[in-house]
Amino acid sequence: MSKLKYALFTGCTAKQSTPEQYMSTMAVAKKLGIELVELVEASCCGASHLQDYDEFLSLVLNARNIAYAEKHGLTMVTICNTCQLNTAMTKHKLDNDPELKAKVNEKLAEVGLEYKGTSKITHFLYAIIDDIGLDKIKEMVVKPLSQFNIAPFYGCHNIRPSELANEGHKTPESPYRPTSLDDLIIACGGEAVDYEEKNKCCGFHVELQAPKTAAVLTGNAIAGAMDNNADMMVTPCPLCHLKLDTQAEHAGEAIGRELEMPVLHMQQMVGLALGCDPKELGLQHHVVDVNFV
């Protein structure tokens, strides 16, 4: 098999507020041989708030983003759930109406950028299960998960809104019956604790407008969990993982109830089951105690 090279756009949050999880990515792809160029060039992809500000100007910045992806002649791959939403539906509507590419093409010129629409933009999750394959995962597999119920934390901006159909997955999934990350716990050897809570909002992008909502949210998927025995949850999403793991006292005040959960990033979870080591996952960054795994 030929090493897979993709062009790594981190974002924001996993620089700066979840370092563990652009560590953990690291990690993974240097165990499963995935080159990861990334893109230092980048800036934020206005995290769904921009949009509502200034679409015009959210669509010139994830245009720029993309650009320097197809620089490289490479698959954009994202590690954030809002950075996907965001730059899937950037190159969704360029691709889509010609007009609109050219004005955004007149603001990149002034930098002497191009969007061309000839790169695909794919989350890690997706890649490394496409291209990668869980039959792969599963034999490189040397530590199974197989003593832990781990729940699946979706989120929602991977799987919504239907009509992007998960841009750049090769099988999209439903936005009501998602399975990638079951398949994947599955694939490391745990067991995937099926909830009710584990496709909704975790509350991060209402927080600000609505902070009893967005705990709400937040207590309902941790205590959903909590209900079905896991002992651990998993999101690919950094925001949903703040969300989940620093505001589970905030959230539990919220619903009556205390709340604890251990919540690891996919790219933690992968990296335990293939063996690399938990500092070098960043399990020392969390919240809630990780230190059992």
The other form holds:
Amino acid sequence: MSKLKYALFTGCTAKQSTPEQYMSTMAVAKKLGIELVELVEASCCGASHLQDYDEFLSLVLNARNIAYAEKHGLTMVTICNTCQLNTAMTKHKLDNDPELKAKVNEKLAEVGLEYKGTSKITHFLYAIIDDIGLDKIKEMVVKPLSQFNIAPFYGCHNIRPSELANEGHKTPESPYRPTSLDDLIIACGGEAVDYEEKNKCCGFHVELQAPKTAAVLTGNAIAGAMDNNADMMVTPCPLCHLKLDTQAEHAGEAIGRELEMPVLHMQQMVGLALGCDPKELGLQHHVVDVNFV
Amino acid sequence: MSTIETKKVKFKVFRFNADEDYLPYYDEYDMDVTSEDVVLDVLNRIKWEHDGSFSYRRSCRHGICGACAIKVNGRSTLACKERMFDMVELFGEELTLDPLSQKRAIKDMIIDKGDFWEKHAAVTPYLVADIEEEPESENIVSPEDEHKLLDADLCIQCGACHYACPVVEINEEYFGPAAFAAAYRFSADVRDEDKERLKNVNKMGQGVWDCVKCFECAEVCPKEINPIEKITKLHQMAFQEGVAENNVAVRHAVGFKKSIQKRGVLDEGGLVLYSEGCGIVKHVPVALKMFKKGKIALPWNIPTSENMDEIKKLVKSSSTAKF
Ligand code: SF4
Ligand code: SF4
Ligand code: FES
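Follow the form predicted on its own with the form predicted together with the partner chain, if you could.
After this comes the whole thing, all chains and molecules, with the earlier chain placed first.
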């Protein structure tokens, strides 16, 4: 197999509030023999908020980001569910509307770029599952997470809208019964916890404008994992991670019970199983300590 | 001709009679379902073959009246449209049938949909226009203008999206996805002259800014109406029509552009400060915890995208909205 190589769109949080997510992405890629070309020119995806304000601008900016991946001739890999949604949605819109694509390209031409539609866009979770394969991961595991009950938290934008989400990867995922993260937990040797909230929303996107809604949703998610005997949660989305890891106290107040749950990024879980050093995976950057590893 | 297949399914069915029962309970039925069956056929057979008192709503059996929506394994669905075999394929051979909302249950699958209708009525779901009674010519809507309504017209008010929406469950004021789709239907109509509707659906608490963007509504709608697409359009219309208020949600959306223009990537702290203004103080305790763990970049450490000149140029040339 030739070496896997992707264009990495880090998104904004990996460089600020979730540095551990960037660290663990790099560490895991190294272990798996994946080469990542970081798209240092990329701008923010708009996080679906810029889209509420100025849709055309968000399309142009996302098309520019994708154009850089195309220049490298590589698949774009995202490490945030919301980045995945917004870049994939841009791609979907432009690939299906030649007139819109022409309008966007007219703008990109001003800076010497063109959106062609030649690069695939996929979240790192699915890149691992589709291109490396769960069997290979299983083979590579040196420190199986066999003593842990791990609760998968999928995050909305990797599974909904499902039609769009499933454009990016080989194995279709049902938004009602997603399996990718469960499968990855099992491949890493852990026990996958089944609970009602695993495919529900964490509330991140209304954190500022509707703090109560946001807190209740986060609270329900953590409580669901706790009630099903999870030792930790794992998520592929840094925004979910921020909610679950940094807001547990607020969330607990909102639903009237004490909550605390260590939460791993998907990359950290894989990294631990593959024998990476916890420091290298940035476990020291969590608000809720992950002190059992 | 294709042959009809059969599968054995165990159904757990929500039972409750608000007049008699203190608490709801589940009845179990083992039944054969065929590749021809829709969920409604199963509801019918429970009533006809097992328990005549079992209650549910249905009328048209053609996906038109919107009466028959229930939940199968927690998933909102239109009973007369959803194929049984698809449900078995998705969830396996044990299926739980629930009303759309347990807390609103009146009898078995029948719920009190009052909140749904109240919210529908609250968005002025009709055309507001001063039209002459005896016009000289027709009021023609061009195909392009008609196209702007997208498919919002196709809503059958089944409530599947409303009771799948997590915000409806938490925030009683929130209008919900179906009401927003209806609001969009009329506010996007070129003949409509009502600005109040748009203002109304842009108010904090009840309006579109409280949507968590979970896409549950888009996923469940049996008519593929994609309510959140309409919600996004309502956000955009608020800016286009100049009714966007200067509040934390609006500043948050606008703040993204400001941040991108400056650094390409987001200045997370700066964005919160711009959105919240003085309200930032309530974030201090969490921010301190995060700071201790190296989760907050100091101003001089915030990254900036390469080729910023391109980003600046594009933001200038491609902006279409004002605030
Ligand atoms: S996307 Fe918004 S309206 Fe739709 S279900 Fe989620 S919160 Fe409700
Ligand atoms: S938008 Fe779709 S799911 Fe919601 S009430 Fe209308 S038809 Fe039903
Ligand atoms: S019975 Fe009318 S929509 Fe199902």
